[in-house]
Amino acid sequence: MHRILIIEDDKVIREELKSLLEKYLYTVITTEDFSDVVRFALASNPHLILLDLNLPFYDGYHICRELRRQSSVPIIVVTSRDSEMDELMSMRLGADYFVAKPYNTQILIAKIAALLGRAYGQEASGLRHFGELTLDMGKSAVSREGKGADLTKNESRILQILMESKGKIVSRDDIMNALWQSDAFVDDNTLTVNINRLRKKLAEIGGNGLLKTKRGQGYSL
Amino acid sequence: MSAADFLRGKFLFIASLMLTAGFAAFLLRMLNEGIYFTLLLPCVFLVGGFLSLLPEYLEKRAYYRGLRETMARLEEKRFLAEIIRRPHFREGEILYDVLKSINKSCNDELGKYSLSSLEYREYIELWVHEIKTPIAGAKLICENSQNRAVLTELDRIEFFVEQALFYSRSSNVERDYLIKEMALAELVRGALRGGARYLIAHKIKASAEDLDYAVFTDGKWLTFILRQLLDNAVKYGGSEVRFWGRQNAQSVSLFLGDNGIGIPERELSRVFDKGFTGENGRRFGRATGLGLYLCKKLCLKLGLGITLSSRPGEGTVAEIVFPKSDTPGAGS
């Protein structure tokens, strides 16, 4: 899997970006040293790198002018400053995309996905699998021992977080934020259609009963 | 400066050339000199005395013309010192030198002034990004845990914590906005993701269509003043949301609608006024009278125009105009 190198002081925001990316099944590097963060990140030889602003020794704009200079991998700058003038800077600098502290992990999470399968080619990013099913995000399509159906964009996205969250609860707002932040503002009414209609695709491939409800709690596979 | 003023000025000076004239004449009668030469000499006395006093006049009434139109002319009256020179008469000089003395004094206590209110100024924009790191370290706890509850918090308290970093920045006399070509709709979409789980632990319905326009704004304050806007539309009892765009011909305006209790129609006009929160803030409690103010505040930094309109039962509408020209304060 893709190795990603958190740059990052922050000892708490270290420890927890990296369980969080685990969850994702990414290789997470991290260091406590920021004495040469340039030669650290070129040694580890990442496949995408979060680089926080504020550091000792070097600010994150040197790094990454420094890193652009010997690198192109990937580097997103995660930070506290989040005027309009930083944002510019770092692309100026050479970063590709430019995320505010506090973040939204949901779109961390699937901006370095994007990232990763434009550096490094698509196969294989687009894909889940979780028990029997196979989500192609790609093709918004589901498939289940060689039976497959077509899904809606806000159907493969439910999918996706259910899957993405192996079997446990997630509850009604929580499915919504993670819609939300696609951009699909759907309320109370359109949500119970969607989950409706991936109920009955599901059961179309013989997936019958896989999505399950916890009254008052949420849906899980 | 009259001439009436400088004699008024002059009486007593006058007044003793007069009887020095009037006793020199008396005594030449007493001397039994002839008539002419009797009022001949005292008449060269009082030219020769007004004379003496012409010179004078003319230079102070030059000074203090160029004063008062100096004065007329300055947009910020202060800088009345810096800018008059020094007089060649007595007064003047004195006047001069004491106006010179408070000016200087002035400019120390404004320097203070403004030097401190930009140290704390630069203390709140540092507190905000420090205070940034933990909330971003505990909503990853969160997040990494399942707990909502708290998240949805964590978004609040990050809410707040930029409206403190937008209160000292509108105050601020030095742009430090950009303004750049931006999509509405993107705009729009940014403050709802932003908003997101308020807004959904809230069971409010949102929409947004017609938004294809490119308007010239600085995102992330936009993105503020839309996020204050909808917390408003979420306090005052709104369960539905609304944005939509529409082309004038010299701008672009954005509307956003809910469905709240609205606003009185005499409560109207004044509550974009700071500390103002008319019946619907007593009634809810939870009312600081600084949204609005702090929306209209950076509106009018922007360049943009920002309305409310009302009815009292059916909900309020927000509207937000972007003048076509990219220079801000310029078109309608």
Given for the second form:
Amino acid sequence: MHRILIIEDDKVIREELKSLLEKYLYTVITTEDFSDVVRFALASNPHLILLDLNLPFYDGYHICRELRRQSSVPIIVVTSRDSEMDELMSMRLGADYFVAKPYNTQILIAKIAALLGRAYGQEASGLRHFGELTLDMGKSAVSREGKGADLTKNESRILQILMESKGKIVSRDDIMNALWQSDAFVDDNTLTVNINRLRKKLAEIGGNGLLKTKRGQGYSL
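Mind pulling up the form predicted alone next to the form predicted together with its partner chain we just looked at?
Partners and other molecules omitted; one chain follows.
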């Protein structure tokens, strides 16, 4: 799951962006403390940053320049400052895209997906791989050695979380918290049902035993 950091001091805009991104299943990081936002951004290790220019303490130009000195993380400047000079300055300081407010939300989402695709390759296209398993997030389907199975939205998200954890144990609480951040919330009993159905579908395509239960700890692949 790709993490996107929003550096925006306007609470209304920040929450609108957060809600929009979560609908597209991104994990969103925000902050209300802008006194040392460069350090916070680097510590958060996001896959992409949405950066406003008009900020307290240090403006977006300074933040963009400092981030570029220490990181190659993709940066999209999203700002109400829409002059050609603002765009030119942003690009010269290392921003990948410049988006002026008010913006078309679908165009912004498309730019984010395109930038993630260039930066991280196939992961951003909606495909996830783990061993012989391939998960197509766009189609909510999993395949293995030519055999495929359709998944529900919850099953697809759970499998995505487990695949991206690369064999590590993921607790029930972490899975439910991840689902809660999207519009696919499940409670404890529903999670058990979804896990069992997902395990059965994996078995149907030759992946019997792939989804492991670690009693008292959680699940892993």
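Being a predicted model, the structure only gives us computed values, none of them experimental. Numbering follows the first chain given and starts at 1. So that the term is clear: the rigid core is the largest set of C-alpha atoms that superpose within 1.5 Å between two forms.
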For residue 43, does the CA position differ by 2 Å or more between these two forms when the superposition is done on the rigid core?
no
Note yes or no: does the Cα of residue 173 move by 2 Å or more between these two forms after the core is superposed?
yes
